[in-house]
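One chain comes next, on its own, written out as structure tokens in the form predicted alone.
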Amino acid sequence: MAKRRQRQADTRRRQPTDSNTYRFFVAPEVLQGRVARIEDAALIHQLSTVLRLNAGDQITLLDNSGWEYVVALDEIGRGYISGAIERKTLAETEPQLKLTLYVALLRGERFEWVLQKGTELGVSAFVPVVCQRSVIDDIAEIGAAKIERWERIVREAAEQSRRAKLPKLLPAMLFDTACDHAARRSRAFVLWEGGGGSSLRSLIGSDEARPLAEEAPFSIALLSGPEGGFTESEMATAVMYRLGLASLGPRILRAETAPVAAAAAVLFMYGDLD
């Protein structure tokens, strides 16, 4: 018993810093008091098969509220694992802004990639939209399967980049309904590689957007075309519910890079990356 106390030991001495220790999230009944016990078949083979972990190493448990929970592991058993909670902080590393991205479904892997890529930059949530090009055209086709997946790559990319809350990710929308729902945030633009817009960084840096930084919680919200653009039609309705027509620049950006990088754009404008 001594030999292996000593173990236990030398094994949290040997534990790395916070920002290097492993990330998961959990559901908050995990974390209760100074206990954590972990029952979640899929993170136990992950914790004991997959990482190895052992007695007396440290992760990082996360209950999607803004708090970190560091929890030394002290039983693996058979159907659970359990830990001592050693401290509890809240996080520094979620936005003010909170930005919505409403995407247009794009083919295999691409609109995934949005999702991964956005969650890392710090967007708050996510809405597919089906427009008059997207690679479907009925919101039925979206079957429980592609939104489990869709779900586990948000949760991932959270956990890697530090994230302590998970971005929404909202029901599929049709164009019409986005455009409404975008509507009621603080601001909200249309990514439009047409005519007629406005920079992106004029809009956000405009004297009308200043006073938004004085404030916080606020939203912004950004719609993304699918392959192909948006439709005359689609823009007309986009213009009928007032939103924003902004560009990116000369260039013509591919669907899945356009919401990527005005996501970037626009956090790095209201001070969420340095």
The other form holds:
Amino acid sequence: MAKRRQRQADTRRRQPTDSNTYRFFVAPEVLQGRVARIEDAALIHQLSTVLRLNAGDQITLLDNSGWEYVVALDEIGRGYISGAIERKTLAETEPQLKLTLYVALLRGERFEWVLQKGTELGVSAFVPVVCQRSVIDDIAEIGAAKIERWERIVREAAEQSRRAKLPKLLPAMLFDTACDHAARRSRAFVLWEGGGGSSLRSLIGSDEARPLAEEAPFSIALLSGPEGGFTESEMATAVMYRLGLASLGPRILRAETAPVAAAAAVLFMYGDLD
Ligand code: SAM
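Taking the form predicted alone as the starting point, write out the structure of the form predicted together with S-adenosylmethionine.
Every component of the complex follows; first up is the chain already shown.
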């Protein structure tokens, strides 16, 4: 009985429905003309050993351009997997709004949680920010292994949520640099629970926040603070860069909840979440 259930589970894993094939981001050179040739050892392991796909099975490959390619596998060789590109379609899952989240570095896995949930929601870019009250106060502390792990989390969340473009993961910035960078988006807001600002809803809903014809693609920046919050002097810097101070209401959200809640609210208000 248990064996039969296991076999059924394996069959399900091997044969997802056409609209629900396994999705993988690959380097553009994997897709050439009408043929796909995968030589990446980790992906080969995933396809042949973990998912146990065979010739004839379909997968969807993504080259991070917004297009998706349905590929029928035809050869599982030693060191490569090849297949025929059966269809190429423009994905309809990418949001119109270009939303960049500037997120203070957080303790433990909280920052990773923001990367994962933000990717699912439709964030276009993430910027880790070192603030005065951040647990990490030196950008050099963010090693290559951590960045690789963050990139993997973003990629897997993008594959799972059927995105066709990977959100960018920009290099970490100090708070002042992040304000300067954010101020170059069409609109930029810093999440501030300390009073003296306006609600995010009123800021986003105001005429000023509506995209002008010449502002395509329209981009929004949201900055959120660390566990201990932003300092008054950081707020003074934000004001100097003309960032809007945005409140999410009377409750204090945890440092990982605030950016995700704000991202969902903004994407909703601009029509990228239904
Ligand atoms: N300083 C606060 C304290 O200790 O009472 C808490 C900071 S909160 C945990 C972390 C970050 O989430 C803040 O810096 C802010 O960016 C954002 N945040 C949380 N609640 C918010 C709210 N109601 N309005 C705007 N931003 C909020």
